[in-house]
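To begin, one chain is listed below as C-alpha cells, in the form predicted alone.
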Amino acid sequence: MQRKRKYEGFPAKITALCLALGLACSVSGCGENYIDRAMDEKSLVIAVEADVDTLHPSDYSTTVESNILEQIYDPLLAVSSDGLGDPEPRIAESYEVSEDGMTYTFHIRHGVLFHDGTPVTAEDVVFSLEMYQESEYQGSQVDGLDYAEATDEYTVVCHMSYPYSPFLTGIGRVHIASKDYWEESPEKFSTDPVGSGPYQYAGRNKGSSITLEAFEDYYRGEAEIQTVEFEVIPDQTTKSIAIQTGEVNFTSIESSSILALKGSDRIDIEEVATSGFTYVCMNLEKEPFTDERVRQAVNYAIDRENLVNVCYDGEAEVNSNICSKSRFGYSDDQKQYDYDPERAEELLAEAGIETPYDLGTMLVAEKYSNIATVVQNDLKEVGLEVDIEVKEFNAYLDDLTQGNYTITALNLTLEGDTQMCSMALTTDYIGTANNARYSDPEIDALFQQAGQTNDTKEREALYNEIFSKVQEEAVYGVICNPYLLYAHNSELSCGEIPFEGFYQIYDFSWEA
C-alpha cells in the first residue's frame, strides 16, 4: 500500500528551473540554513493546508480535522493498515458477532483512561455511538445500527436494524469520547477535546498552529514523540520550502511539488494507495450517453498513461475500474479499458455516431480543468468534439448533483468498505455521489445483498458480479487512482501509513 521513494540525480536544467522559481534550497537542502529535526528528537512539526473549524469528535468534515482527531481519540477497533485484514483491537480488546449478524458484542479493555484521568467505560462507548448516529457529517460510520446498550461496565451490545457487513469498518472510524466531559463542559467539548488516544490537546494559535502532547498514561504505552505541532501552511510552494529547510518534518504534498524535492538526501516521499479515483463522468440520462457503446468508446479513447504523466506527474495508478486495485472485490478479470482509439471509432460507428460529432460542453470546476483539457484532446482524436466550461466549485457541484451537465471530469473518494461504492452506482444516491445518474434494479439488489452478508467469499462474488457488470456497461470513464503523497525528513520513520492515509503519529519515531 505504501511505497517509499528517494529521488536520485538532479539534472542541471531542473536546477536552473528551481532557481528561476526561487527554490534554490531544493537542491542542497539549504546547506547551513537547514534546521536539523526542527526542535529535537522528541518533537515533530507537521504542515497542514488549513486550520480547523472544530475538534468535535463526530461533527468534523475536513481531512485536517480528521488527521488531528485521529491522534486525540481512539476507536473500539482500528482498521488494518491495508484496509483488507481483520480489525485490530484498541479500546475493545475483543468482540463477537451473532450468527445472524444482528448483534455485535464489544468487551471494553480495562485500564483505558481519558486524558482527564477518568476511565473509559461502556457508557462512554454507547454515548459516542449515539453521537455518531446523530451526526450529519459522520453518521454513515454507524449505518445499520439500531441502538447500543451497556450490559455492564465494560460490555457494549450493538443491536442492528438489519445485517450490515461493513459495520466493523465503520466502527474503526468512531472516536470514543467522554460522556461525563460532555455533560460537564459542553461548551468546551469541540474546542478543548478530551480523548483517550496517544496524544492530548495542548492548545492552539488560531489560524496558525495546534499543539498536541503525548499522554503518559496511554494504555498502549507512552508515544515516543512527545510534542506534535500542526502548522498551518496553505501554499504548496511554501510547504515545499519548509520541508526542505527542516522547519517542517512531515507534510502531505501534491505531485507538482516533487520536482522541487528531487535530489535532497534529507527528504523521503511516501506514496500511499487510496480508493479515490479520477474519472470522466457521462450523464446517462442524456444522449448520446444512453448508449453504452458510446460510453465504451469514450473509455477506449482516453490515453490514461499520458493523462497520469501530464496531470499527476506520474503519481497515480492507471485503472479504469471504479473499484481500486487495493480494494476488496477488485479482480483482474473485471474489464479494463486500454487506450484503443481504433476500437473507439468502431464503437461510435456501431452506435450510428457520424464524426466529427459535437458532444457539447464539458462542465468542470477550476481544479479539474487540466484533466478536462487532456480528455478533450483525446476525444477529438476519435472525432468527438467538446468545449470546456469552467465554473466556481460550489456552482459546479450544484449543476453536477442536479444533473445539469452532459459530460464532466472530476475526482471522487469513497473511503471505507467496498460497500461505499454503492454511493456511486445505486439509485438512492442519484443527486449525491451517483453523478452518472445510473439506475439498475439488479445492481441495487446486489449491493443490498452484499451489505447484508458476513460471508467473505459470498461478498467477494457479489462485488465481482457488480463490478463486472458496471465495467462492461462503461458506467464511468475511470482514469486512475492518484496516490496520497507525503514528504518527510529521511531520519523520521513513519511506520506503515495505512490505506487512505490515516496516519498515526504514535507509530512515528526519529531514527538513531
Partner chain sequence: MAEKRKGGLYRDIWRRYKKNKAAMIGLVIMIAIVLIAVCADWIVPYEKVISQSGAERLQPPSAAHWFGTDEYGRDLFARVIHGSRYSLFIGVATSLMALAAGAVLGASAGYFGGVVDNIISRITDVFLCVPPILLSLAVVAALGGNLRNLIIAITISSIPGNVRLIRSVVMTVAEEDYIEAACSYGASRKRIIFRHVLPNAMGPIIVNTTMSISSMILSAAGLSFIGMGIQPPSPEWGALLSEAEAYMFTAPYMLLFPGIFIVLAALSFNLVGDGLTDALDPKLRN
Contents of the next structure:
Amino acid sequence: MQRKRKYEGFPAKITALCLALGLACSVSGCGENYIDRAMDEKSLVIAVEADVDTLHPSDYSTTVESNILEQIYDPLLAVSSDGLGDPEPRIAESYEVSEDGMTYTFHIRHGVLFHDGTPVTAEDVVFSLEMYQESEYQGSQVDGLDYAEATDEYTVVCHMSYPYSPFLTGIGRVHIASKDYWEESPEKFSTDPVGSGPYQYAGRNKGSSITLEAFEDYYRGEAEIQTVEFEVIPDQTTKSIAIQTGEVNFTSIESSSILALKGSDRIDIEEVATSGFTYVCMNLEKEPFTDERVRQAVNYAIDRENLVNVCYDGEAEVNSNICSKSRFGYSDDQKQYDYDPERAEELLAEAGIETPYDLGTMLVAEKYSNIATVVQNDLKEVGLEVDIEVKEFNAYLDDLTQGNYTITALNLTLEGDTQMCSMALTTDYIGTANNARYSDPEIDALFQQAGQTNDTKEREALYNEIFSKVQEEAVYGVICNPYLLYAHNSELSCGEIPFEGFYQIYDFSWEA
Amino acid sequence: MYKYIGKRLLYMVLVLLGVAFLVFTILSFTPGDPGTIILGITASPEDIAALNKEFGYDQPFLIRFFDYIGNIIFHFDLGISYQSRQPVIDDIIARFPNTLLLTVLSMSVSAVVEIFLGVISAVRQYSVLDHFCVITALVFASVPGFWLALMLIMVFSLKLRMLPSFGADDLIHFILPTVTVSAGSAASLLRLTRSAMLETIRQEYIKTAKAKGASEKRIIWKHAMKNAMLPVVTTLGTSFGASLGGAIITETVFAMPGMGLLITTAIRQKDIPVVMGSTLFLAFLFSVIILIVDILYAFIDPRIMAKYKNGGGRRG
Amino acid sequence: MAEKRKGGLYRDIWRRYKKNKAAMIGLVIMIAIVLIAVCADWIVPYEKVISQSGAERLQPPSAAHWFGTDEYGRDLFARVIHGSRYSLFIGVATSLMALAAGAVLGASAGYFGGVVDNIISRITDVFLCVPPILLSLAVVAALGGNLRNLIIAITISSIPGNVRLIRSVVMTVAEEDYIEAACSYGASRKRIIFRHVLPNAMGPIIVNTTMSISSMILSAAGLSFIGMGIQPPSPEWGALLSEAEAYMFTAPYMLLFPGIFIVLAALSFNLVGDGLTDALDPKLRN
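May I ask for the structure of the form predicted together with the partner chain now, the form predicted alone having been displayed?
Next comes the full complex, and the chain you just saw is listed first.
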C-alpha cells in the first residue's frame, strides 16, 4: 500500500518543485541581475579558455597561468618582449651590467611588500632566481646565469657562466617570490600564491573561476580595479556570447568571432602583435627540399594575403620572415617573398622538377588543418601535389621533431628575445624546435656571437646577417604573424596591451 | 538475500578492476609523453626526461598499472595529477557536485515529463496527442546536443538576456544545461513507458477493473501505472549513465566545471591519473546505482530471487 | 505452406506499419537521404566539395550556392550532399558491426548460460560501467581522429549494450515452448540458435539497430564537435557543424543546413524504428 502512495506523490512533488523554482526565478528577477553583476565600476570579469593547474611562480606552463601570475607577481624589471625600448624599474630600482657582460647588479627598491606584509629583500630575489634555475618549466628565462648572491639586504649580483645578452629580457619574466613563505608552507606556495604584484590571490572555484583583489600597499599605488574574476570558458562561441551579453568584460578571442563582435558598439577589439609565426615547414633532409630553388618556389607559390583572409579572417600580419616585424633585429632589407606563381614555376623548372610533381603527404596536426587545406590549394596551382594527412597533436609532434615528414604547416611561438629564433635555426635544436633540420655552421656561429655581445648596434647587425641569409635560402616558408585578439567592453580602457599580449590589469580602468 | 548482495559487491569490485585495466590500457596507447605535452617542443630533452621520471612514466606499463591499483587499495589514493601536481581526489570533489546536480536534475525532468507523456500516449494510442508526444520526443532525441545547447544560448542568453550563458554558480545556471541533457534522453523513456503501459492496459485485471466500473483515471494512474513502472524503474540506472554521458559535451558548451570538462581536458593532456581517477569514480557511482536498482528489483520481483537460487543462468 | 505464411507475416507487418503516418514520413525521408548519399556524385561533382575560392568566402545562400559558402569559399550544398555519405556510412557501419558482435556474444551468453554467460556478462559489465561517450573519447585519443578510428571507437562503445539486449531477448525466447520442443527432437544447438532463437528475437533487435543508426550519427557529430572526430576537409555533418560554430553569428546558415540534414537523418531512422516497434510487436497486434 505504501509503495502505491509513493508512485502517486513522487511526480507531483517534483512538478511542484520545478514550478516553484521557475516562479522563484522570475519573481526575484535573478535572470536580470547576473548581467549587471559584471558592470560594477570597481570589478572586472575576464574569460580564460582553461583552468589553471598551478599558481606556482616558476613551474607553470600555460598562457592562462602566465596571464594570472603576471598580476600577482612583480618582476625585477619590466622588459618589453619585442626587445625594443629600455627596461622599466619595478622591484629593482636600478641595475648595472659589467663591461664584459659577466655580472649584473640589481639594486632593490626599499619598502616593497609581499601580500603577507613582509618586505621584499635581496634574499627573496636570490631565492627566486635559484628557483627558476631549477625549474623544468621556465628555466630558460635565466639561461646563462651561473649563480646569484645577495651582497647586502638590498643588492643582488648575478654572475654569468658566459656573456648572454638576452638575460635582461628573461629577468623581465622572473616572478619574485617570498622565501619565508616557501619555507613556511611549501604546499600552499603553488596554490595560494603570495607575490608583491598589484593584485593578491583571493580564492578560486576549481574548474570555474579565480578571484584576485587589489593589493592596498602596492608600491606603485593601489590598482584602480578592485576585484578581478577570471572565469573559465573553454568554448569559443560561449565566450563570444558572454562578452556580448556583458557577463564578461575582457577576453581573448579567435578571429572567427571578430566579424560579429566588430558590429557591436559595446565591444572594442584590440589587435596585439606577437612573435608567433605560421609557416610551411619543409624537411631539408628530404628530396626535393634539399634544393634551395624548390623551397623558394614554395615560398613564391603561397598566396599569403588569401591565407590570412581565409584562416585568420584578416587578423594576421603577412610576413615571410621568421623574425616578426615588430621584433628587434627585423629589417625590410631582409628578403620578403610575395605571391608570384610564375616565378615559382620558373624556379621549379630550373630545379629540374617536372610538374605536376607529387610531393607525397603533407602531415598536419588537426588544429592546423585549415592552413594545410589552403596551402595544398596554392601548391596545386604551380603543379605541386600533396595529400593531407591529419594526425592527433602529440603524435604529430613526435613525427615533426623526429623528422618523419616531408612537408607540414604549423604555428610556433618563440617567445622572449630575438635570440630565441636560434631554436628554429641552429644545429643544437634539431630534434626539438628546428623542424626544418637546418644546419649551417655559419648561422650557428652568428647566433652564438649575437648571444654574447651586449652592444645593441652590433647585435642588430648580426641578426640582420642571419635573417638575410636564412631568407635568401628560404629555410622556412613563413606565412604570417597572427595577431592576438582581445575583445573588451568599450567602457573599459585597457591602455596599450604589450607585445605577446602580456596584459597588465593594473593599467586597466573603467571610463566614467 | 545477504548472500546475493555480498556476491554482487564482490562482482562490483572485479568489474571496477576491469574498468581500471581497460581505461589504463587504452590510455597507454595515446601518443606522446606527459613531459613533452606539458613543456612543449621548445623544452630541452633533459627537462622532459626529468619530468617523465618524476611522474613514474619511465616505468613499463604493467608496473605503472599495479602501482596505481596498489595505491588505491592500500592507501586509498587516486594519485597526483600530472598537470596540477595536486591530488586527483581534490579535483573530483570540486567538480563532482555540479555533474551530479546536472545529471539528477536532467533525469528528474525527463522522468517526470516523459513518464507522464508516455502514459497519456499509451492511453490515447494512435490519437493526435499520441503522435504529437511521440514525434516531439523523437525530434528532440534527433537533435545533436551541442547544437541544441548553442541554439538555447543564442535565444535565451544573447537575444532575450534571460538566462546566463555559462558557469555553475547557482541554480539558474543549470536551467539551459538541464534542458539540453534531458532532451537527449527524452525519447527512450517516453517510448518505454508507452509500450509498458500499452502492454499493461491490455491485461486481464485491468479489463476486470474496468468491468467493475472503476473510473478510467483511477485505473490508469493506480493500477496500470504500478505495473508498467517496473520495467521503467529498471532502466533508470541505465538512463542515469546516459545523462552522465550527455553531461560531458553539455558541460563543455556551458563552461560548467564538472566531471565531463575535467575528463575531456585530461584526456587531451594525457593526464592519466585524472582520467583514471574520474573514470573509476564515475564507474563506481554507476555500479552502485545499478546495484541498488537491481536489489530493489529483486525485492519487487520474486522471480529474480528464485532464479538466482537456481544458479544464476539457464544451462542449455 | 511455410513460404506463404511468411509472406503473410511480412504483409501483416507492412499493413500495420502503413497505418502509422509518422513512420511512413520517416521512411520516405530515410529513402530520400539514402538516395542522396548514393547519387551524390551525380547531384554535384566531388570537386565542388574541396574547391576553394577566397573571393567567395562566407557568402549567404544564393542561386549559385544554394546553401551558401564556408570560410574557404567552398560550396556548402556540395559539402552537405557529400557529407551524407560519411554520416550515413558511420551510422550504418557502426550499427551493423556492433550488431554482429553483439549477436555473436549476446546469443552465446543467452543460450549457453553458465560459464560462457558469466564471462561475457562480466566483460560487458566492465564496458557498460564507462559512459559510451567517454569510452569513444579515450579510444579516439589513443588512435587519432579519422574515419576508421571514429568507427572503431563508436562501435566498441556500443557493443556492450547490444550484447545485453540480445542476451536478454535470446533468454526470453529460449524459454519459450517451441524451443523446448526443438531441443527435445534433437536439433543441433547451432541450428536452434540460428533457425529458431534469433529469428524469433528479431523484432526488438531490428528496432534497436534502426534507432542506433540515428544515435551513432549523433555520437559521431558530438565527437567531431569537441575536436575528437573526423577532421576537415572531410565534409562529415558533425565536422561541418563544428566548423560552422565559429561563424554562427556572421554566417548562421552554415549551422542551419548541416543541422537540418543531421536532424532529418536521425529523425527518419528514429521514426522508422518507432514505427517498426509497433508493427513488429506481436503483443500490440489489434
